[in-house]
Structures are given as C-alpha cells and as structure tokens.
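Next up: just one chain, as structure tokens, the form predicted alone.
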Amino acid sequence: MSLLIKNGEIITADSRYIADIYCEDETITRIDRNLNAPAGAEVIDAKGKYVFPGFIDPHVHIYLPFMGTFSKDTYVTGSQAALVGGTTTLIEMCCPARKDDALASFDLWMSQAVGKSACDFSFHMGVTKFDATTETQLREIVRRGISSFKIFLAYKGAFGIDDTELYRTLKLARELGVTVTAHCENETLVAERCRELLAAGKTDPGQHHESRPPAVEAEGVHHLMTFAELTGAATYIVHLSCQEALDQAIAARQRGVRVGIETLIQYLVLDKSYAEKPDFEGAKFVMSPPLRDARNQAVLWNGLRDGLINTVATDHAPFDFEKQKPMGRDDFTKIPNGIPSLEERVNLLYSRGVKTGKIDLHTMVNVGSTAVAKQFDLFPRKGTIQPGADADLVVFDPNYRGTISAKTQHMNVDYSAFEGWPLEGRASTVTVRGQVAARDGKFTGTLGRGQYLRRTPSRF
C-alpha cells in the first residue's frame, strides 16, 4: 500500500521546507509540492505539523540479564513503546557474560527480536572476553551484518575486560573497520569505593554516585582514548554524563583520536538529587554512570548544540520499582541499574530542548537520528528524508499538550522517571517503511514486521 503525507513542514538535520512525501514499496519515492494520491493510497494531512525522519535510539537494552534479574521489556512491549515515542529503529546492546559464548549469545539476542519487533533493529556486539575463539566468532558476527562492538571498562568480573583484552579488541576493530562503543568507568576505583562506602554503613541509593564520581568516569574515558590513539580504532563513548569526561574525550579528538560521543536524555533533564530522594525512592533513578550535579546539564546541552556531542540515546533498561529495585534496599550496589526512557526521549528533546531554546529543530533531528545513522552505517537508508530512503517518518504535532504518566506508557515497567511532567508536542503519526505504526499515542503497527538491519563497516 502506498502512503502520501501532505502539507507537512519537513525538518532534516540541514533543511526545512513544506512539501508532500510519497512512499511506496517501503521507501520514499517522491518529494514535491501538491502531489496527488493514486487510488488506494493512504493520505495523511500534516498541515501545521513537522515531519521528521524516524528517530534512532543507538543504545537500548530490551533483553538484559543483569544483577540476578531480567529487564522487564520484550521486543513486543519495547518496540511498541519506541514507536509511540517516535523511535523507528533500535540498536540494542548484546551483552553476554564473560562465561558465555559470543556467537551463541548473538543468536540468543537475535531470537528475542526476530518475529516480535514492530520496528527495525540492529545490535552492538558485546565483547566481554577476548581469546582465539572469541576473535573467530567476532569475525563471523561482523560478516552477519554487525559493524560495532560494545566493551565495558566497568562491572569487574561480569562484563568488564582487562587491558590486554581491550588492546586486542581495538586492534581487531581497526582491522575490520568496526566501531568500538565503550562504557567508560574505572572498574577498580568503583570496586574499591563501593567496598569503603558499604563498610562505613553508607548503603542508600544516593551513595551510588559517590562510588563513581565524575573523576572515575573521566579516568575511564582517558584510559580508552590512550588505547584508541595507539591502535587507530574508531571509538564511541556511550552515556557520557559530565564535563570532566567530555573534556577528556575532546582533548583526545583534538589529538586525532576518532571518537563519537553519546549522552542520554536522562542526564539532560534529571540530576543526582533525584537519586537522593528519601525512603528508597531514589532507587528509581540509579543508573551507571550516575545522574550528576545539575551544572552538567548546560554543559551537555551546549555540547549538543555546538557539535561536540554527537548523539542522544536512552540506555533504556527497565526494572520495576516495587519488585526489582528493592534487591538493593540495604546495599546500593545491588540495585538493578537503569532509568527507563525509551518512550520519552524524542518528546523530551523537543519539550525540554527545542521549546526552551537549548537546541534547534535541526540539532534535535541530527542527534536523535541523522548522526546515529551516519555513525553506525545506516545512512542514507535511515536518518534522513530523501528519495530512496526507508519511509520511516514522524509527523510531530507541536501544539499537543499532555502529561507523562506510568499509567499511559507502553514500556513494561511500573514507574515513570518523569511522572507528571508536561509535554509540549508529541509524535502524532509514526511510520515504519511506509506503514503507519503509531497514531496519537497508540500503537497501530504490526508486531514482527521489524527487520534486522545488516550493517557493513564503511570506515577505512
């Protein structure tokens, strides 16, 4: 079935104009004024609304065994939440434990998505150990369409790799043209500080920040940048949270290190006072790296505006407040980490970013879609509005007014970190490859229609 979107104001990373968009065979085929719909075409009148390219979340956890439990979403619930919020493509972190087989883990994560997801998807392949078998399997996984790895310089004994493994992973990535995405914290400093805090009886959620203050994240970034500089690998820092870490990344970039930088919507709109709420309420806001002092918010918004920070993700990891977060009631190190945000990222970028003048519409599109597609070998199939691109489109109503609530969200988790927050605009219609998948806050798509996106390394 063909689709015609009429009269909308098209917003891309570098252009803005009013035109109609005609889509057939899952792609955009024509953009012009006053297009006529052929018989049988679905027509959407977007007058007074923006039309964005589908947004891409480059950092989500849908299937995640973590800290003795599992994240609450599946691709059934997670993809619906994404689409209602204007996100049409997910890149999930495939995160095997050190004891797990890499290829078997890749197959396991793939099985969670294929035939279930309503939106398109891909993966970053986690490298949680590096030996001869792992290297052979990573080469095979790249042949299967993965062009990015994920490493942890944290979670000692679980996901974390040592320096020899780090060096060899980066060397392999350089050879294959693969980007290495990295969680940057110093695992030894985190482990020692956690031990000291617990020994002193400091066990509440607010202590999570004290176990990994900004200097710990900055040291992790510096560490990665040293290895990246020596190997020539392309890197991408996930969930950067503070000025100290940003300074280290920019200094390395100025030396010629290839590094992309991601921040999260949570760091842009929340601060560490939320994790310090009394009566264990702060557990809702525990994530790693932690929420920072509010002074960092302006640094991050300005970094997005000025192009120093490339993308905004969510690190979506939903754990219930009532039954899962209390695993750490008497020990903050046992609180499952994550602030679920998949459904709200785009709306908050607009309401708290564009509407307040912190960023403009082009920046919003770039950091939420276009730059992600370019970074991870999806452009121009994704991330733009032009003939030949997939017909992933978001008709966005800037006049909508509403309120965020766990009662109306599609994420399968029992709280919202943004409960009661007002929205000034939202996606009114969302399409995936030319098929309407969400309307006015409701999922209307087809479960299982989402495609695995094979990505070929384009560097070097």
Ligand code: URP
Given for the second form:
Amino acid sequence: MSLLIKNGEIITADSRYIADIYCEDETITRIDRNLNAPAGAEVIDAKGKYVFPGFIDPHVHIYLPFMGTFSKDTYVTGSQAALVGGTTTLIEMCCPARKDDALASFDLWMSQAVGKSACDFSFHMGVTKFDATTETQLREIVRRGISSFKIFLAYKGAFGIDDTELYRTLKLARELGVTVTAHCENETLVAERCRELLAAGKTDPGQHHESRPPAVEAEGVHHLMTFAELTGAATYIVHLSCQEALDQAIAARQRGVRVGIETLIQYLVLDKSYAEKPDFEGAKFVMSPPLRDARNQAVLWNGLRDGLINTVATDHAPFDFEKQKPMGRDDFTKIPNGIPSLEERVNLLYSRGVKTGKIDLHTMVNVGSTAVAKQFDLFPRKGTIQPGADADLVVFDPNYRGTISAKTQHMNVDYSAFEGWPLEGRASTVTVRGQVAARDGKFTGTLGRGQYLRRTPSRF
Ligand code: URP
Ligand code: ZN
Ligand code: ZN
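Mind giving me the form predicted in complex with ligand URP, seeing as the form predicted alone was just shown?
Once more the chain from above appears, this time first in line as the rest of the complex follows.
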C-alpha cells in the first residue's frame, strides 16, 4: 500500500516548503520534488493546500463516568470526530473512581478503545488514590506503555486526592520518569463557595464561574508547583484558563520547576458570558475551570505565540443539553461539567488563530501536534513530517468556507458550543499511518485500526 501527496505546502513546527510526500505502508519514506507514483499508489493532489503533521489532542475524555452520568462519545463516534477534524492521535484520561482498582481500570479503559478506535490513542493514568496496592499497579501500568499520570486537585470526594497522596504520587513519578498532569483548582475553596452560593439561592449556570474564580485556579497551580519543587517531579498543568494561573506557573518555571502548560481551544475563543446565557442555555458552557473574562483570551494567545504555553487541547467532555445538563437545572453544582470540542480544535486554531494573525502556522502545528508529541514521548514517530515518521498527515484547505453545526458534527452530542460559527479553512484529507481516514468532512477510515501507542518515560 502506498500513498503520494503531491504539490502541497508542507508546514512543520520549524519549516515551510513545497514538496511531495511518499508513504509506504504506514510510514513516510521520501520527501522530494517531482516524485512519481508507482502503479497502484493512491495519489492526492494537495496543490494550493497545506500539509500538516497529524494533530494530537493530549486531553480527551471518551469513557468518563462523572457526576452521576457518562460522557456521550464512544471510541466509535469520538475517533471519527477526531479524524474528520484533523486529529489523528488522542490521549485519553483514564479516570477511576477512588474505590476502583487502578489496574482493572486501566484494562477497562483500554477495552473501550481497542478494536473500536479509528485513530491512534494512549492514556494518562488517573491516580485517584495512592496506597501500596496502587503504587505496585502504577509501576505495572508504566511497564505497559504509559508515561504520564493524571491527578485532580478538584472534585472533592470523586477523583480528588489529598496532599499526602499528591506528594507520594509525585515522588513515584520522579523515580519512574513519568510526567504528572494535573487539574489545578483548590477543592476546599470550590466546595465552600458552592455552599454559600446555593444558600443564597443562586442556582443558575452563571454561578458556576462565581464558585471557582481565577484565584481558585491560581492557588491550585501554586499548590502543585510547591509539591513539584520539593519532589523534583515533571508536571503538566491541564486546561489552564487565566492570567492568574499562568503567572503562578511561570514563576515556578523560573524557580526551576519542570512544568508544561496546556490551554484549551474553548478558553481561546469563548468567554464566561456564554455560561450566563438565559433559560439554562449557559449549561452548555459549564466546565471546570470555568470560561473566564474575555481579557484572558489575549493572554492565552500571546502565551502560545511566545512559547509560555506549550499545547492546545480540548478536554473534550460531551454531555447532552436535553437529557444530561438538566441534572443541574435547579442546582448549578450538579450540571455535568464539560464541553464537546474534539472535532473543532484544529479548524478553530486556524480560523480564529492563524487567520486573525494571533499565531502563525508553525505555532499552530507546534501547539497542536509537535510540542504534544515531545511532551508525551511520541516524537518523532508522531508530531512531524519526516522520513521514518508515521504517515499521519492533514491536507488542509485554506480556501474552504463553511459553518459549524451540531447537525453535521460527528461527536455524539446534541449541541455544538460553536453553533453557526464560520470556518475559514478545514482539514480536507486526513491520513492515519498511510491510510486515508477522512475526506471533506466525512469519515472514510477503518474502525478498529487505531493503535495503542506505547510510551516510554523520559523525565528523569
Ligand atoms: O469540565 C470539565 N473539564 N470536565 C471534564 C473533567 C475535567 O475536569 O477535565
Ligand atoms: Zn479537569
Ligand atoms: Zn479533562
């Protein structure tokens, strides 16, 4: 099986040139001008289009038992949505409940993906308690190809861990060379503020961001950074949303703390006024940390441009507006937290970032693919275009014009957080390891072909 992509403008994190890309089986084998296709090769004309490395989403929820319900996608729907939107690899959060066994949970999450996913995948292993059994099992999970843990400083009583567990998790990660990814919000402050707001009769979705203002996130980041400083562990802050939290992370970095910083596409393009929409519509936009004041958008775009913020993810967590979000109709603390965005991240990075001059094409590739691959031990197999790399490629049409709508999306959820938004460009042909998996907004790949990507810890 061979594939030739001709005349595209190849964009990597640090180069830009017109050439042909030849792929044999699953791998890029040649990049040059005027390559000829052997008989039987599939040829894609990319003239006038960009060719990007496949995008990698480092923060996705597919199977997520959470707040009394389950997020809506499966690997069948989620991987199709990812591919149509230009994401060829996703890293899912494996999130056991505190009572659950870590190894059994890892097997459960794996069983959701193997034989179903059309895109490649890996997991961050959630550490939602830390005891002797968990420690032994985490060592085994790392041997099985996991090089990052996930911890929550929020969600008291559900996923959240206490400070002793936090310290021991970071010590273990330091020993194993594993990166610890973390949801940073002070859970005590959240719990107290929720209690006060509800007692004052403030129950609507617009109260969600009042319960967790920027200082709550900044305190969570500062807390993690203190523990990282004392243990020497490599950390990665997921879904950073605001200036105050960024200031804490950068101050820690300047002290020598090892920390990667992720923001989300929704923080870059939405603000808290969406969660204040009347008639409960704001519930569509309830997530944690919450959407912020619009002033933070420039802070985050500038942070990406200047290299302070390393990656852009989705934290894709889809819950239906009709049937699931209303669990919190009379109490905002019961609204399932999360926004669907797996399908839109790449196209919005282009339309709202590159087209408006906030970031350049190389930054788009870096924060959406290359830096993710480097951060999570997938580079250079993933995250770039070079001989020997997996043939995960996105032919991107900058002349496409269209509109985002729930009616045409592949994510299995009944609304779009970006309904009616215009797109100026989109992923037009997407390949996974040499096979075309999406074309012009339609899935054309093979369910079950997605591979589990074994990763080796590198943060010693
Ligand atoms: O609101 C969010 N972010 N939902 C998904 C779970 C998490 O905190 O990542
Ligand atoms: Zn989170
Ligand atoms: Zn998440």
